[in-house]
Each structure stands twice: as structure tokens, then as C-alpha cells.
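Starting off, we have a lone chain in the form predicted on its own, written out as C-alpha cells.
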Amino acid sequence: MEIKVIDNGLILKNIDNFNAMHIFECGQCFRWARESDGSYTGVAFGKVINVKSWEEKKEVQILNTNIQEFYDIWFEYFDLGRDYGEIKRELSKDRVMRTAIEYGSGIRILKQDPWETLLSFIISANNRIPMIARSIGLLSQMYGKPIEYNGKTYYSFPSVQELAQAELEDIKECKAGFRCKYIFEAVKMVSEGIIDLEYIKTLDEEEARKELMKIPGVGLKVADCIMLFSMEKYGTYPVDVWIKRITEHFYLHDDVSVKDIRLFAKEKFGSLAGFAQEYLFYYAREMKIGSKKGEKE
């Protein structure tokens, strides 16, 4: 990788397997907005950056950052130390995965903040992406810190301490519906030390899942998403409606339980199950594989 410093940012050269659209639109994050030029502007770790990629040229442009922040935050956030080529080669031994990977070739699993990921995926339960993004945005606007960039005001995701000041009635203003009480309970449990996300991150997959599911609003799928997208538990295989249908469609050829799907994924993909899930999710959703007539995403 070569880094070129430009005005208000950086250009990363010789970057393989990086496509901003694939990364930000594969269901793992909710605070990135596509701009008219095809770039994405988002908020993470209290910073606002703009990202544009040219997969064919193997270049990535990151604006509103510098070398120090790149190595402190963005190198890890974008998982740039991992060889996605090797992951793709291994998974591509399977014909279905080979097709899915070709479609989402530039996906990378972001290393997100566990606290933000916890609340984001509580909000995501039985919800649509535009509504999830709206609620997270409102929560950040109400309790986060303002960040100015390019003539617009963005907001950091509120810390545990900032949200601990809020009452349930206040949280309801983020328009997350029945999930607001789960947000309120999660804030309480983390702020009081009942749940320690950094400790959970050190546990093995099964123990981490058990601890996360002690939080109201965190079921199996939400726990697996939190572990995959913020705790580096890459053997998890979060099962939502799209993953259930595509796994059944291509592999199991029958309507089976979520438990059976998860067991299949563990045996089939092993420690790469999380990466397989992201390629399959993006492929299934974009190609409408397994969608039902008249169904909204």
C-alpha cells in the first residue's frame, strides 16, 4: 500500500478488494450516505470522512483526515491489514460463493465500535434500513456532539455517559418505536457495569453470545451481528430473512430452522462464516434472490 497526502486527505494506492459501495451497502453499517459523485460520507469514532474508491485502479480516497488519524483509526476500521484475496480464494472453492464474491468483490467487514453497534442493531430488529438510519441519526443529533464538514453538521454517536442522562420518554424521540425501551435498558446495563462490552469482546463466540443476549432486545441474530461487526467473531453467521432464503435456495433446498442454517454455515464455512454471510447477503439482496412478490426491503 502506498499513501499519497493530498489537500484535506489521503489517496491509498495498490489497495485490493475495496469497493465503497459494497462495504457501505452490505448491511453492516447505517451512518454512511452516498453522494452524487459516488463517494460516501459517514461518521465513525467521532470523525466525519468522505470515502471514494476505484476498484479497477486499486485506489481509495479518504477526505477530511490525515496520516495520523489513518493509522490511529481508519487502517483498523477498514480492516486493511487482512488479506481478503486469500479469504475469497478459500470461499470461492464453492460455486455459489464464487458467484456471490464476484458480485460483492470489494466487501470488507468494518471493525466498528461495540457500543454503537449494540444500539444500532437493537434498532435494526424487524426494521428497514432507512428507518434504522433515521433513528440512529436522531439519537446522535439529540445526544452526540456536532461535527462540521463541507458545510453540513453531522453528529457523533452518543457515548454511554451521554445517553445515561436520558429518560425513556426522551429516547422515544428517536422514533425507534418499541425498540426505545430496549435502548433505555441497554444504556442502563452498560452504564451500571452489568454489561461490559470490552470484556465480552475477549470471550469465545458462544460465551460472548450468551452475555450479549442478557440485554433486552438482543436476540440471536442481533447478537451475531454485534459480534461479527464489532468484536471480530468471524465464525458467526447472522441469519435474517435474506440469509435464510439464500441458504435454503442454494444449499439446503428446503424450509429449515434458523438453528439448522447456523449449523450448516458452521460446518460449511468454519471460521470464514461471517465473510461468507456478507457476500451472500449482498448478492441475495441486490439480485432479489428469494424475495417475494410485493415484499419491501
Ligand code: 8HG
Contents of the next structure:
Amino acid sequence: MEIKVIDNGLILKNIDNFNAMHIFECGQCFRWARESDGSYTGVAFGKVINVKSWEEKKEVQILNTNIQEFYDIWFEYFDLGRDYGEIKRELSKDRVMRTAIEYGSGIRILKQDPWETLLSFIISANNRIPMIARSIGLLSQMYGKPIEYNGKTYYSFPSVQELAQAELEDIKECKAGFRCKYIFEAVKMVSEGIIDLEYIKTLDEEEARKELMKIPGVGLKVADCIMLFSMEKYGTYPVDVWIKRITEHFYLHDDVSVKDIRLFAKEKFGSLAGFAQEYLFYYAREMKIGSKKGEKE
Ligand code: 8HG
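Return the form predicted together with the ligand of this protein as a structure block, the form predicted on its own having already been given.
Expanding to the full complex; the earlier chain stays at the top.
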């Protein structure tokens, strides 16, 4: 990778397997908006950046940042130290995966903030992606800090302290319905130190899952998403309706239990299950595979 400093940003050259659309629209994150020029503007770690990629040219442009911040935040956030070519080669030995990977060739699993990911995926339970994004946006607007960029105001995701001041009635204004009481409880557990996310991150997959599931609103699926998207537990295979349908459709040819799907994924993909899951999730949603009413959630 080479880095060229430009006015108000950077251009990364010789970057393999990076496609902004695949990364931001594969379902792992909710705070990135597509601009008319195909770039994406979003908020993470209290910063606003704009990202544009040219997958064939192997270039990525990041605006509103500098070298220091790139190495402090974005290098890790975009998981740039990992060889996705190797992961893709390994998974592509499977015919179905080969197709899914061709479709989402530039997916990378972001290393997101565990606190933001916890609340985001509590909100995601039985919810549709636009509604999830709306609730997270409202929470941020109500409790986060404003950040100006390009004539627009963005809001950082609220810290534990910022949210700890909110009453349940206030949280309900983020329009997350029955999940608001789970958000309220989760904030309480984390702010009182009953749950320590940084500690949970150091545990192995099984232990971490057990701890996370002590939080109201965190079931198996939500715990797996938190571990995969913010705790580097890449052996997890979060099973939501899309993953259930696509795994059944391509591999199991039957309506099987979530438990059996999880066992299948462990056996088939091992420590790469999380990556496999994300290529499949993107592919299934975009191709509407297994969708009952032709819906895209
Ligand atoms: O990346 C995701 N993987 C899985 N397995 N499920 C996800 C992801 N992202 C995401 O929003 N979901 C869930 O799918 C949340 C919600 O239940 C549904 C939205 O399509």
C-alpha cells in the first residue's frame, strides 16, 4: 500500500479487495450514506470521513482525514492489515462461496466499536435495515456530539456517559419500539460496570457469547453479530432469516434448526465462518435468494 496525501485527505494506492459499496452495504454497519458520486460519508469513532473506492484501479480515497488519524483509526477500522485474497482463495474452493465472493469481492469486515455495535445490534433484532439506521441516527442526534462536514451536521454515536443520563422515556424517542427498554438496560449494565465490553473482547468465542447474552435484548444472533463486527471473533456465523434461508437453499436443502445451521457452518467454514457469512448475507439480500415475498429487508 502506498499513501498519497491530497488536499483534506489521502489516496491509498495498491489496495486489494476494497469496495466501498460492498463494505458499507453488506449489512455490518448502519451509519454510512451513499453520495451521488458513489462515495460514502459516515461517522465512526467520533469522526466523519468520506470514502470512495476504485476496485479495479486498487485505489481508495479518504477525505477529511490525515496520515496520523489514518494510522490511529482507519487502518484498523478497515482491517487493512488482513489478506482478504487469501481468505477468498480458501473459501472459493466451495462453488457457492465462489459465486457469493465474486458478487461481494470487496467486502471487508470492519473493526467497529463494541459499544456502538452492542446497541446497534440490539436495535437490529427483528428489524429492517433502514429502520435500524434511523433509530441509530436518532439516538446519535439526541445524545451524541455534532460534527460539521461539508456544510452538513453529523453526530457521533453517544458514549456510555452520554447515554447514561437518558430516561427510558427519552430513549423511546429513537423509535426502536420494544427494543428501547433493552437499550436502557444495556446502558445501565455497562455504565455500572456489570458488563465490561473490553474485557469480553479478550475472552474466547464461547465465553464472550455467554457474557454478552447476559444483556437483555442480546440473544445468540445479536451476540454473534457483536462478536464478529467489533470483537474480531471471526469463527462466528450469525444466523438471521437471510443466512438461514441461503444456507438451507444452497447447502442443506431442507428447513433445519438454527442449531444445525450453526453446526454446519462451524464444520464447513471453521475459523473463516464469519467472513463466509458476510459474503453470503450480501449475496442473499442483493439477489433476494430465498426471500419469501421478494422482499429486501
Ligand atoms: O451482517 C449481518 N449478518 C446477519 N447474519 N444478520 C444481519 C447482518 N446485518 C443485519 O442488519 N443483520 C440482521 O438482518 C438484522 C436484521 O434482523 C436483519 C435485517 O435484514
